[in-house]
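Below sits a lone chain in C-alpha cells, taken as the form predicted on its own.
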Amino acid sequence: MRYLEKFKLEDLRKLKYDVVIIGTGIAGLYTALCIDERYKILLMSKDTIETTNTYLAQGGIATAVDNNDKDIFYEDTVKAGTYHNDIIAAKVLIDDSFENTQQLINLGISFDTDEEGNIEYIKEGGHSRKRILHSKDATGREIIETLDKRINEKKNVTVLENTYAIDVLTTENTCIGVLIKEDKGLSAALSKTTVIATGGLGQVYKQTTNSRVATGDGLAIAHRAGAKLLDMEFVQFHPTALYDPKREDVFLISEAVRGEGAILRNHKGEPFMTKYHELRDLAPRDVVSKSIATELIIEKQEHVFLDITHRDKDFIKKRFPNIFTHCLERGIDISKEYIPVNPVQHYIMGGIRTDTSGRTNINNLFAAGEVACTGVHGANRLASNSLLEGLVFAKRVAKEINCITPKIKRKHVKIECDLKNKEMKDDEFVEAREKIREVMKKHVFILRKEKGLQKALKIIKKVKQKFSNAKSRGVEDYTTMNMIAITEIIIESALKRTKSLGAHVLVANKKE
C-alpha cells in the first residue's frame, strides 16, 4: 500500500515551503538551525516540540576531546559496533564532533563545568578516556529547549505542532512534500527538499525509554515511498531501566551513573560484570545487557540491582539530582539502597539508508538523527553517540540543502489515491498494537531464537493481513499502520542473519 489515506492532491489545501523537516528533536531543530535563511522551512512535531527522544536523554553528548583523542575516539565506536560500522560515516562522526559540541555551547548551551570552569567531561561504556559533555542528567532537555529558544528567533522557520505526517508525496522517484494531518484535515506541504528526523520506534516494544511518540512513523512513511531501509535487526535495549513492575512508563538510569562507579549487582550481592567483559560495569551497552538478560535467567529474577551506594549522598544529588528525586519519590534513596533494574528497548542502529549527506535513493529526500542509517553505529551504539550523530550529520544535511535547493524548479504534478477500505473498530486498532509489543517483548528481545522469530513473523503477518485494507481514521489508526509495517520489516531483518552480532544475539533452541 503506497499511501495510507485516501487524497486528491489538487484539491487539498498546500502549504509551500523550501524545505519541510518532519521531527524536532535534536537532529530536526539542528538541521533547521544551520539552513541559509533566505529558505523558508516547516518544521512539523507530531506533539509538542519538546515530545522527543533527545529531550528524555540524560546522559550527555560525546566528542573528541582533542586531536590526539580522534583516533581512540574512533576505535572506541567501532568496537563497540563490533567491526560492523560504515568506516567513512564513523571518521566523519568523529571528525566534526569538536566543531559542532563547541557550535552548541556557542547556541547558549550550558554543559556542566569543574571548579575552575572548564568543561566537565565524563566517562560512559565502551569508552577509553572521559569525554562526555553534560548538563547535570537532563543534557537533552538542556538542548532541546536552547535550540528550541534559537529556532524562535528564526523569521524564515514555521513550527507547527500537533501536525502528522501521513506519507512523503513523490513522483518519478522525487520527493515533493508531505501529506500531513492538522487540525483542519488533510493538506500538502510541498517543498523543494524534505528532511524526515523523527527519531525511533521504541513504542513496538512493551517496555522502552522512549518518547510515547517514538511509534517509527518515519520508517515508515520512507519505506512506504520506496526508500531503503538498512540494519534494522539491530535494536539496542539499555541495561538500567528502573523496575517498578506497578508502572507502565518506564525511567532510565542513565549510564552515566556507572561511569560514576555504580556496580551491577545479582540479587546474592555479587557484582556480576566481572564474569562476562574486562570493562565490568563499563563495557559496551549490548555486552552489559545481555549479561543481564543471562542473570536474570540464572536466578529466575525479574531484575538485577545497581548500586551507587558507595559514593558520598551530597555528590549523587549535584550529579544526577533528577535521577535521585525520581527514585525517592518511588521510595528509593539511591544513596542507601541499590536500584532495581533491568534493561528495556532504547534504540535502533538501522534505519533509512543515507549516506553522509543524509541523502537517500529518494531524489530530494533527506534523513537525519536515529531514523538515519549512515552505518555510523554499526551492530550496536557507542553510548554518547546518539546526540553526536544528530548533530553531525543534520549539519551535513542542511549543507547539502543549501547547495541543491537554488537548482530544484517546482513542478505541477498530479499526484492522487483511491483507497477502498474497510472499517475497522478503535479496540481492533488498540489491540493490534498491544499484540505487537507483546510479540516483540517476547520473541524479538535481547535473546532471541530462531524459532521464536518465525512465529513472531507468522503473527504479525496475520496482523498485517487483518489491516491490509483498514480505514485510518486518525493519528492513532496511522500510527498503528506504521508499527505493523516496521516491525514485520525488523523481524525479518533479523531472521536474515542468521548469526549474532553486536545488538543481534542468538540463542539456540531448546529442544523439544
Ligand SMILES: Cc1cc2nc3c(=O)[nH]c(=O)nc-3n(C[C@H](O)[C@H](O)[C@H](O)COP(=O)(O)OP(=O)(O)OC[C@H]3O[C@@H](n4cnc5c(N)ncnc54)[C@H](O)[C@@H]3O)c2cc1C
Contents of the next structure:
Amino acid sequence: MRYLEKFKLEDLRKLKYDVVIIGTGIAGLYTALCIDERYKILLMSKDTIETTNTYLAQGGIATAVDNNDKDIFYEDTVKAGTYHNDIIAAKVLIDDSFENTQQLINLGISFDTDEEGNIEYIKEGGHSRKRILHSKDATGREIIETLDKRINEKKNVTVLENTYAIDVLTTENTCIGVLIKEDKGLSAALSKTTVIATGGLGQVYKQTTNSRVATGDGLAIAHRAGAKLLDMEFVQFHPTALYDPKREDVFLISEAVRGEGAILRNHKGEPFMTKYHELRDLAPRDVVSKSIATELIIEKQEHVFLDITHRDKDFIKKRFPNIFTHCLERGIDISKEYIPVNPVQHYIMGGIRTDTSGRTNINNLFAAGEVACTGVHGANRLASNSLLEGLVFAKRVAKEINCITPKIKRKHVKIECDLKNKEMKDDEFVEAREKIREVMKKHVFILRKEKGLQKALKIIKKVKQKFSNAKSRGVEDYTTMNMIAITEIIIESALKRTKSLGAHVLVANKKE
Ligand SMILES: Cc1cc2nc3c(=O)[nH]c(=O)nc-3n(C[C@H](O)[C@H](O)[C@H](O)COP(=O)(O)OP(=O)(O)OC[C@H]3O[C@@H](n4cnc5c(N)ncnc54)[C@H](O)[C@@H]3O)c2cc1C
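How about the form predicted together with this ligand, since we already have the form predicted on its own?
The next block holds the full complex; its first chain is the one shown before.
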C-alpha cells in the first residue's frame, strides 16, 4: 500500500512552504531554528508542541567536554554500541557535540552549574567520565520550553499542532510535501524539502517510557515511500522503570540515579550487577537490562530494586526533585526505601537510513532525531547520546537544506490514490493495537527466542492481512496501520540477525 488515504492531489487544499518539518521534539525544533530565516517553514506536531519524548528526557545530554575527551567519548560510544556503529557518523556526533551544546546555552537553555558557576557535568552508564549536561532531572522539559520560545520569535516558522502527517507525497523518487490530516480534513503541505523528525516507536510495546505520540509513524511513512530502514532489530530497553502493576503509564527512574551511586539489588538484597559486568550498575544499558531479565528468571520475580538510600535525603531531593516527588506520591520515600524497578521499551537505535547530512535515499526527503538511523548508536545507544544525536544531525540537515533549497524547482504533478476500502467494525483497530503491544512485549522483548519471533511474525502477518484494505477513519486508524507495518519490519529484521549483538539478545529456544 503506497498511501494510507484515498485522495486526488489536485482536489486538496494546498499549503505552500519551502520546508515542512514533521515533529516538534529536539530534532524538529532545532532544525527549524538552524534553517535560514528567508525560508518559509511549516512545523507540525500530531499533538501539542510539547507532547514529545524530548520533553520527558530526564538525565541529560552528553558532550565532549574538551578536545582531550573526544577520543574517550568516541570509544565509550562505540563500545556501548558493540562496535556496530557507523564510524564516520559517530565521529561527527562527537566532533560537533561541544559547538551544538554551546548553542543550546546561547539559545537560553539553563544547565545546572556548580557553586562556582561552572557547568556541572554528571556521569551515566557506559561513560568513562563525567560529561553530561543536565537541568536537574527534567532536562528535556527545559530544552523544549526554551526552544519553543525561540521558535515563537521566528516570523518564518508556522506551527501547526494537532496536525497528523499521513504520508509523504513523492513522484519519481522525489518528495514534494506531506499529506496531512487537520480538523478541517485532508490537505497537502507542499514543500521543496521535507524533514521527518517524528521520534520513536515505543507505543508498539505494552510497556514503554515513551510518550503517547511515539507510534513509529515516520518510520512507516518513510517505508511506504520507499526510503530505506536500517537496524530495526535494535530496540533499547531501559533497565529502570518504576514497577507498578496497577498503572498503565510508565515512569522512568533515570540512569543518572545510578550515576549518583544507586545500586541494583535482587529480592535477597544482593547487589547482583557485580556478577554480570566489570562496570557493575554503570554498565551499558543492554547489559544491565539483560542482567535484570536474567535475574528475574532466576528469582521468578517481576521486578528488582534500585537502592539510593545511602545518599543524603537533601541531596536526593535537590538532585532528583521530580523523581523524589513522583515516587513519594506513589508511597515510596526513595531516601529510605528501595525503588521497585523493571526494564521497559525505551528507544530504537535503527530507523530511516540517512547520511551525515540527514539525507535519505529519496530526493529532498531528510530525517533527523530518533526516527533516523545515522548509525551513531550501533547496536546499543550510550546514555544521553540521543538528545545529542537529535541536535547535531538536525543542524547538519538544516545546513544541507540551506544549501539546496534555492536550486529546487517545485514539481507540479498529479498524484492520486484510489483505494478500494473495506469497512471495519468500530473496535477492530483498537483490538489490533492491543494485540500488537502484547505480542511485542511477549516475544520481541529483551531475551528473544527464534520460535517466539516466528510466532510474533505469524500473528502480525495475520493482522496485516486482515487490515490489508481497511478503511482508515482517522488518526487512530492510520496509527494502527503504521504500527502493523513497523512491527513486521522489526520482527523480520530480528529474525535475520541470527546471532546476539548489543540490544538484540537471542537465547536458546529450549528455555521457553
Ligand atoms: C522518559 C524518557 C527519558 C529520556 N531521557 C533521555 C536523556 O536523558 N538523554 C537523552 O539523550 N535521551 C533521552 N531519552 C531519549 C530522547 O528523549 C529521545 O530519543 C529524543 O528526545 C527524540 O527526539 P525527537 O525530536 O527525535 O522526537 P520526539 O521528541 O519524540 O518528537 C517527536 C515529534 O514528532 C511528532 N509526530 C510523530 N508522528 C507524527 C505524525 N504522524 N504527524 C505529525 N507529527 C508527528 C510528535 O507529535 C512530536 O512532536 C529519553 C526518552 C524518554 C522517553
